[in-house]
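The chain below stands alone, shown as structure tokens; this is the form predicted alone.
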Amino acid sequence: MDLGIKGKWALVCGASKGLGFGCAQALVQEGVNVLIVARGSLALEQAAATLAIDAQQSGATVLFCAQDITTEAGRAAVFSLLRDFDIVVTNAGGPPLGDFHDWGREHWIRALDANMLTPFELIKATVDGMAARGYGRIINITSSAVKSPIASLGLSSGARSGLTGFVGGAARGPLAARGVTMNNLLPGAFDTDRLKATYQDAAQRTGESVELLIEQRRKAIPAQRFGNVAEFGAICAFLCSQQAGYINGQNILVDGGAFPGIF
């Protein structure tokens, strides 16, 4: 299927690895020009080099900018390279796990800055240009914890739920009639460094082995496996497509069937 987005420009955050990289790669394979952003310069350069191989086949352009997108200075640096984007994929690493008794105001502010306020600022900075051009796609990578909260992930689910509420209203505003859609992707357990780090932390707290905890989680998923970044990226690319123009304001759960509800 031709997704009809060849030649568009996308900003993809947290794209040096994991789910962000999967989204960037899927877009590049569709001929979308990308500006990828992450804090670690070495990993980002390596990601850009990998994407450049796909870009040779699709004709896309790959730019990269090593910045902390959660800061005002980082966003200014990114927008100094390129201002107008047709697609924006927001993504930031989740806050640390823990017990809510230990979280103070500073913990919440950091979580909100990364997982709610930064996506809001990126959306605000780009959607008017999208609307003027008659086409725009905002994809926020959030978490399945928004739909099925986990006590130790309270900082993440709290901040991301705030973003979810904002997007639910903004997506149904006047921008929708001008070709701009906003959707959230809610990943469950994917085979990423974040998953491994989560279970390493859990192993330290429980005394169980990392391997045992990971195997228990895998068996609890109806698909009997973890997701991979390529399939996540393909879903993102479709939501960015011309064909997905009637999908708006949705929270799309990608978890192998782990969530037990029907809504």
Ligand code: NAD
Given for the second form:
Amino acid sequence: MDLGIKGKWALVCGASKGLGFGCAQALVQEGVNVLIVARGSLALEQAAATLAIDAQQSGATVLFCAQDITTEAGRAAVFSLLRDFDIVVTNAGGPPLGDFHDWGREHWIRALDANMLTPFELIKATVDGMAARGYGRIINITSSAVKSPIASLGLSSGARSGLTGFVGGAARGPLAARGVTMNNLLPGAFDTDRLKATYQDAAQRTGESVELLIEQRRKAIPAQRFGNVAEFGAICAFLCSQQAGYINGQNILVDGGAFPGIF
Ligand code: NAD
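Alternative state: the form predicted in complex with nicotinamide-adenine-dinucleotide, after the form predicted alone:
Up next: the whole complex, starting with the chain shown before.
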């Protein structure tokens, strides 16, 4: 299926690896030009080099910018390179796990900055231009923990729930009639470095082995496997497509059937 987005420009955050990289790769394969962002320049350059191979086939352009997207200076550096994005995929590292008794204001502010206010600022900076051009796609990578909270992930589900509420309203505002959609993608368990780090952390706290914890999680998923970043990216690319113009303000769970409810 031709998604009808060849030649569009996408900003993909947190894209040197993991889910962000999967989204960038799927977009590049559709001929979408991308500016990818992550903090570490080495991994980012390697990611850009991998994307350049797909870009040769699709005719896309790949740019990269090593910045911390959760800072004002980082976002200013990105927007000094390019401003008129048609597609924005918001994403950054998730907050640490822990016990809520240990979290103070500074922990919450950090989580809110990274997982609520950064997407908000990126949306605010780009959607009016999208509306003026009559096409725009905002995809926020959030988490299944918004829909199915886990005690140790309170900073994540708390901050991301704030974003979810904001996006739910903004998506249904005046921009909706001007070709701009905003949706959230909620990953369950995907095979990325973040997943491994989460279980290393949990193993340290519980005294269980990493392998055992990972195996227990895998078995609890009806699909009996973790997701891979290519299938996540493909969903992102579809949500960015012309065909997905009527999908707006949704929270799309991608979890191999792990959530036990039907809605
Ligand atoms: P990952 O660690 O594999 O990759 C994260 C990417 O984001 C890397 O490229 C990293 O360099 C970049 N990044 C992190 N902080 C950044 C910042 N401040 N500025 C710019 N770039 C930054 O992680 P992932 O598994 O791809 O997860 C992506 C997001 O999805 C995270 O917020 C994570 O909490 C969330 N999530 C992941 C899963 C999962 O199973 N993998 C499940 C639920 C939610």
